[in-house]
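So this first bit is one chain, no partners, the form predicted alone, shown in structure tokens.
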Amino acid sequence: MIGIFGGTFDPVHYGHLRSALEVKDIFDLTELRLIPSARPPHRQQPEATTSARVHMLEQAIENQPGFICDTRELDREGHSYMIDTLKSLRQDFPKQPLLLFIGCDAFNNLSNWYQWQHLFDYAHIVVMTRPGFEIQHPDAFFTARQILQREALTQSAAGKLFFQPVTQLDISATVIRHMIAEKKSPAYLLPDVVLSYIYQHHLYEKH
């Protein structure tokens, strides 16, 4: 099965990181492809360069096995639409099982997403959960998705809905980015080769 993981990654952080792990280890993931997007349609404009996102995060996964950054999204044009992106992927793994991992919120706000109904036609989503999460629109289009089951997501390559809890360390890049800018430290919630990139390009600084 391959993991697809996005984000904006301005910074990259522990936050990140630490759920990308556990979910590779859950499911067995071949590998996980953690997708930079470039102009997401949903959330404000990325404030690091593609190049400076691309390179904190090359950086970051360098030593995990099977963690990918997979930079499909900046290198075409126009909006990150994850639709665009899952059939790319499709055609590139035509019969493996594609999970795309998504937290709360995204799920919570998913019919707002470019045809987020054909995002089912080609991966399973999952929902990386934390305590206490309700679903706050349930409808029949969810639940006729939805398996119990981990094990059955490798019985298709697409279509299901899976909500698996894992550890969500409460770490913002806004936060980080706002740290920087205030000139103090973010220590600790990111990779120490991240921040030296940070502070060696003098990212998120006030000018």
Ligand code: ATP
Given for the second form:
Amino acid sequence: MIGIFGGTFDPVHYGHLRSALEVKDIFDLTELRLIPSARPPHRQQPEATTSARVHMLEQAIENQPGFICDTRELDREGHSYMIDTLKSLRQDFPKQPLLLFIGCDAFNNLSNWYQWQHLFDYAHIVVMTRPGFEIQHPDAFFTARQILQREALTQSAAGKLFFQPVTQLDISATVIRHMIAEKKSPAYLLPDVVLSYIYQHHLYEKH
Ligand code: ATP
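Let's compare: the form predicted alone is above, so bring in the form predicted together with the named molecule.
Starting with the chain above, the whole complex follows.
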């Protein structure tokens, strides 16, 4: 099974990395593709440049076997729609189950994503629980797809919904950016190599 973990990674932090590693092990993924979004359609645009976000992500996962920084969204024009990313991944992996991992804050907003119902045509969706964000009661569209046994994900290539608790780390990129702008240290919330890059390139110094 191939895992997909999209995000702005502005910057990547231990909340992303710890949950990515846990799901890689829990689901026995052959690889986990971390996919930086170029122009996220549903939120404020990233502060750091695309190349800085990619560079930080690449450095953060350098020593983690099976983690891949997948830059396919950066090569496309226009908004970074997940549906297009999944179509493109499905061409690369025609038969394997694809697992799209999202936090529950992202899940609560899923029905605003472009062609969100069709995401299930291309992948399973696994929602990772996240501190401070409650899962809103899923509607009938979701409950029809929800499975309770993780093993069922291996039996089809796409179409199911599963909720997976991950270790609760209350870390967000927004808080890290604010700490830097306020000259407070975000050390231990993200890898040292990422923090060094941020300081070296004077990222996030202004609100
Ligand atoms: P920002 O604060 O800028 O919105 P973020 O920290 O939420 O950023 P994103 O890059 O937007 O990070 O998130 C990418 C994905 O990672 C989303 O699915 C999000 O739910 C998930 N995620 C982010 N932080 C955590 C965390 N601490 N624990 C688990 N999942 C997380």
